[in-house]
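A lone chain, given as structure tokens: the form predicted alone.
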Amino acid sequence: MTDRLSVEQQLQAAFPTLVPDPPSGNNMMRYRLDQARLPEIARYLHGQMHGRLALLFAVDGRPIAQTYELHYLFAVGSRQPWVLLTTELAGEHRLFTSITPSIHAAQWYEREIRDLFGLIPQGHPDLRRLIRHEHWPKGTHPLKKDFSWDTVMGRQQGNYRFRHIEGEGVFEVPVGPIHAGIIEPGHFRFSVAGEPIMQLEVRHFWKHRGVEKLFEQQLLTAAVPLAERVSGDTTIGHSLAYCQAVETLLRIDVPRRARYLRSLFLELERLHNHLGDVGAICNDTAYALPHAHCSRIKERLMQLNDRLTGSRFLRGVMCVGGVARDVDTKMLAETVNELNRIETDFSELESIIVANASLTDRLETTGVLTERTAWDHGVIGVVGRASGIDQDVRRDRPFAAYDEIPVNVALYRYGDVRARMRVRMDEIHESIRLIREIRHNIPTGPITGEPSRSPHHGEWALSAVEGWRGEILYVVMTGENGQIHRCKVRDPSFVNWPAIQWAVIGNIIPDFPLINKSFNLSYAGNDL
């Protein structure tokens, strides 16, 4: 309560007439504002209160109301309530004031809203299409309620207007969107003068699947399989975030044993992904030995996942109300024993990696993302912590069992490829430690809870989970008869992709695969 009053008092001191809505139960303070006031208050939250713009999304209120709502979610400090600013566009009004000129993290959010809802951010410095590629028919805005989910669109011709740097000796090098191997599509356009990169422009959203539109065709309790498939390497992170939001709406008390098992599965997902990344970073420097060993260790973890749940990627584990699979005492002991062996194996490999001077030389000062740039763009997760951004949802807004098993957050300030690899290495050890704690402290009891209410139309809940890449956010709003009216999904990749454009400046093009791998962002999670 003290934290809530602290944030509220700061805002009221600066804006005496500002009054929050009654508490919503989401550990959130919500302010309804007219369009004229919102940019000023958003700038104050960001600049004076050091609030991070965590999410910006729109909702089409039809058929209940002929309005659109815009929601600006700010994270202000650790263990403090979220601050939500809400404004409304009524009738045929489609213009809203852009906050991008002063809050850079809003840039892609506002372009996304324009593409998917047809609402126009006035004053935005870049109004090119983001998600709607130029072959989409003009006037197509798929998240409007009068746009049917099964619409078959025609195709039109069009060209994307890339930014160009003019000057003698400046060359553009296009890479992608189709790449060798099994990597997903993404286009990268480099401007170089000699060898140093002067500019990188990222052009993504080649595989838009309409996930948020598909959520609107689902019942609240039936959409977990869809959440699992938002980003295939983050099954637990996304399904857990979705389940938590629905459980808030249905007022389900998730049993303690289920909360511990959720933390177990989330840490297992973090482990196999981080191990794969450490090996892949080494491989991109032609250091094949650690890559081979990390791949071997990762395979042991994937087989462990399969023995625990029947799925190497931990699918079918999460359900609304708890978990679908229990893990008995014998299997928990076997899990910890296997992780102890893996940690010994990895520690030996880690000492070899750290002692390799040529590898260190290759990784240090490569792809530096400064703390200021990371903050300006709202960077989160592994990439943020490697650049000095001290944020982790498990510690700052505990969920699952993290209120009972505190997390030690890995933090580095160099912001280079080596720092991003070191964060992953530290988190591998921390995840194993947390799983030992889970085994030691897990209580007995049921693994699912039951709903205690049926939500009304228009109610919504926010959920945050620290996935292996970083903070995952879900906002779920109820419709009629248990349907979903709106489900906003925010994978950490959507936040971090714009920042990679700054990390590569001054490096050379052969550095880019290494820098890109150290970010390791999802194309599918970015493009819903």
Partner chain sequence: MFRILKKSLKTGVVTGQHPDAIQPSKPLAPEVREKAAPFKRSLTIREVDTGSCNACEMEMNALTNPVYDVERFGIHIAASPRHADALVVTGPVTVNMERALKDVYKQTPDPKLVIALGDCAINCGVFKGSYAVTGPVERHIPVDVRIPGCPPRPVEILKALADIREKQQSSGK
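What's the form predicted in complex with its partner chain like, now that we've got the form predicted alone?
If you are looking for partners or other molecules, they are not here, because only the chain is given.
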């Protein structure tokens, strides 16, 4: 309560007329503001109170209200409530003031809102299309309520204007959308003079599948399979975040055993992804041996997932109210035994990797993302923790069983590829430790809870989960008859992609795959 007061008091002191809404169940303070005041207060939250812009999203209020709402979510400090600023665009009003000039992290969010809702951020320095590629017909804004989810779109002619650098000896290197490896599609445009990269422009959203619109066609309790498929490698992260939001709406009390199992599955997912990444980082320096070992260990983990749940990606495990599959004592013991063997295996490998001087030479000082740049972009997760951004939802806003089994957060300051690999290595050990704790402390009891109410139209809930990449946010708003009115999905990739454009500057193109791999961001989770 003192924390809540302190943030509130600070805001009150700076803006005496500001009054928060009465508290809701979301652990947040909400301020309804006039459009004209919003940029000033957002700037204060960001600049003076060191608040990170965690999410910016719009909601089309129709059919209930003829308004658009804009929500600005700030994370101020650890274990503090969220701060949400809300403003309304009434009637035919389509313009809102951009906060990008003072809060850089808002740039993609505002372009996204423009593409999906047709609202125009005035004063935004870059108003090119983001999600709507140039062939989308003019006036197509899929998240408006009068746009039907199964519209068949036409095609128009158009050109995307890349940022150009001109001068003697400056070349442009286009890469993608289809890449040489087995990875997802995305376009990268490098401007180089000789070897070093002068500029990189990331052009994504090739995989835009209309996920947020598809959510709006589903019932609250039936959308878990879709959440699992937002980004396949983060099946648990996304489905858990979705379930938590729905549980807040339905006031479901998730049993303790289910919360422990949720943490177990989340850590298993973190493990296999981090192991794959450590190997892949080594492989991108042509050091194939650790890659072979890591992918072998990763395969062991995938097979363990399969034995535990019948799915290598832990699909079908999460359900609204708890978990759909229990893990019995024998299976838990077997899991911990297998993880103990894997930890020994990995530790041996780790000492081989760390002792390799030529590898260290490739990784150190490569792709440096400074703490300042990371903060300006609101970078989170593994990438943030490698650049000195001390943030982890499991510690800052405990969910599942993390209030009972505290997490040690790995933190490095150099921001280079090696730091990002070290964060992953530390987290592998930490995850195995957490799973041992889970096995030790897991209570017996039921694994699903029952809803105690049905939510009103227009109620909404926010949920945050620390997936293996970083903070995943879901905002779920109810519509009529248990339908979803709006579901905002924010994968950490959406925040971290723009930052990679700064991490590569001054590096050579052959190091780009390495830097990209050390970020290992999702294209599917970004494009939605």
